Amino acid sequence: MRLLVTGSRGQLGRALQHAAPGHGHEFFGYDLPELDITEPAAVQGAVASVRPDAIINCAAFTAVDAAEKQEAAALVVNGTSVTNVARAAEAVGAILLQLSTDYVFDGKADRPYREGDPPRPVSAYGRTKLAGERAAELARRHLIVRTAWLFGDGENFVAAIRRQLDAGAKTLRVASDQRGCPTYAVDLADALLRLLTTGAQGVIHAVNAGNATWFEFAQEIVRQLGSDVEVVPISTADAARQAPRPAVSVLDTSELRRILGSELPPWQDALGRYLREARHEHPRG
């Protein structure tokens, strides 16, 4: 399968590039500045050149707090531009795999969110990503995969915690009133490639097994790094972030398990593999 991946230098794009050959796929990666998905002609040209079997759109405006003040700009990237990708996919008969987020939900459910639950985003980021889902549906063959709390090769929560520890932090203050599903880009990439092989379409949730609060996530990072730094629970209000977050945005992965025959590994296991890989690539001095 020929894969065209936008946002190829992000966490997930890098993981897909690494995983694609093992699945027997050809990988064609595009990112800024060589491809700007807000430019319809550029998207059409890249897709016409590669003639992919599948397009995986990882390009996104992911700065959740910045999106609150720059919703129009975020909407162009996360929403409007997906129309360009969907039309280009349709033109060559490719399936469009659009990445989305747990932030399309309001976090008020009393159980994990299923694919058919009505989206009710509470943030600009969530609204723009929901617009991207709607735009992806313009491609007759589309697969919308919602994921959450991604960590991999690039800037992420785990890297931020580790950086604070390396800088000599004595305590870490982390929100304990948001619960979600930490997800390793490597595991997600593998799941996406397997989903494409099955011919799956529609909406699917894909996250590592289990869930945690950011506080619990930070505690586990500190523990696995062998640090004795204290992690102090705080409220989201205390964190003074600009964008509202869903309080509980755990995603149900029953459909993923039904299609692939198994769920993704527990997030604690995934974290351990990520930290070992990061330690190998970037030894602490």
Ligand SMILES: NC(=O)c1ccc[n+]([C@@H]2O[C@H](COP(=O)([O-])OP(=O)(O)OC[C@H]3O[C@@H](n4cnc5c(N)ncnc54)[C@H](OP(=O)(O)O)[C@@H]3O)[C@@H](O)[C@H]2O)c1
Given for the second form:
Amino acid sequence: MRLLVTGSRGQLGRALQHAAPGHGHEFFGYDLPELDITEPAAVQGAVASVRPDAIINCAAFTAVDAAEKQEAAALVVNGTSVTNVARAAEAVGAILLQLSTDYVFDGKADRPYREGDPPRPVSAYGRTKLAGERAAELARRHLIVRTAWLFGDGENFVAAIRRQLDAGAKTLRVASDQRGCPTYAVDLADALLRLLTTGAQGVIHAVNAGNATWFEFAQEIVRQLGSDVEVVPISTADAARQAPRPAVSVLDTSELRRILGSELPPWQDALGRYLREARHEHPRG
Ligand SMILES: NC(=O)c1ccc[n+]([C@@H]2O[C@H](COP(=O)([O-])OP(=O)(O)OC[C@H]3O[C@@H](n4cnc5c(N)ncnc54)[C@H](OP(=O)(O)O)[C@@H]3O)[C@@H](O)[C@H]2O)c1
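Since the one above is the form predicted on its own, can you give the form predicted together with the named molecule too?
Next comes the full complex, and the chain you just saw is listed first.
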């Protein structure tokens, strides 16, 4: 398959670029500044020149807290611009794979969220990503993949914890009242490329197996790095972040398991691979 990937220098885009050849796909990556998805003509031009079989839209305004104060700007990237990508996909008969998030849910369910559960975002980021889901549906062939708590080659929670340890932090204070599914961009990329070859369409949840609070996630990072820094549980209110977040946004992955025949590896295993592989990473450029 010929894959056109937008936001190709982000965490997931990089993992896709690395994985695509192994799946027999040709990778055509675009990111800012050469392709801004808010510009319809630029999107159409890139799509017309590559003539992809699939477009994977990884471009996004991913700063969850910043989006609270810049919802209009986040909506342009995460919502309105997906229309540009969907139309361009439609023009060449490509499938659009649109990335979405567990933050489209309110976190009040008493079980993991299934694909058909009604989204009720509590944050600006979640609202704009939900708008992106709606826009992706403009492409006749579309696959909306909701993922969560990504870590890969880029800025993420694991990298932030490691930076604090490297800086000599004595204690880490981390929220223990939000639960979700930490997910390795490399494992997600592999799942997306496999999903594309199955011809799956609609909405699918894809995260590493298991779940954790941010506190438990931090404890495991510290443990795997062999540090004895104390991790102290705090409440979300004490963390004083701009954006409200769902309390429990664990995603049900039965559908992914049914289609691929297996679930993604446990997040602790994924974290171990990430920590080993990240040591050899090159700086972003
Ligand atoms: N990260 C998470 O925890 C998480 C969780 C759930 C879902 N997701 C979704 O998964 C997808 C991939 O996430 P990620 O972590 O790989 O994101 P990321 O690392 O933030 O990468 C996004 C990329 O998109 C680029 N971009 C921003 N605005 C653009 C525009 N107007 N046109 C073209 N490119 C643009 C960014 O460039 P700049 O860096 O220059 O802005 C960046 O390279 C996104 O759809 C995200 O919403 C992420």
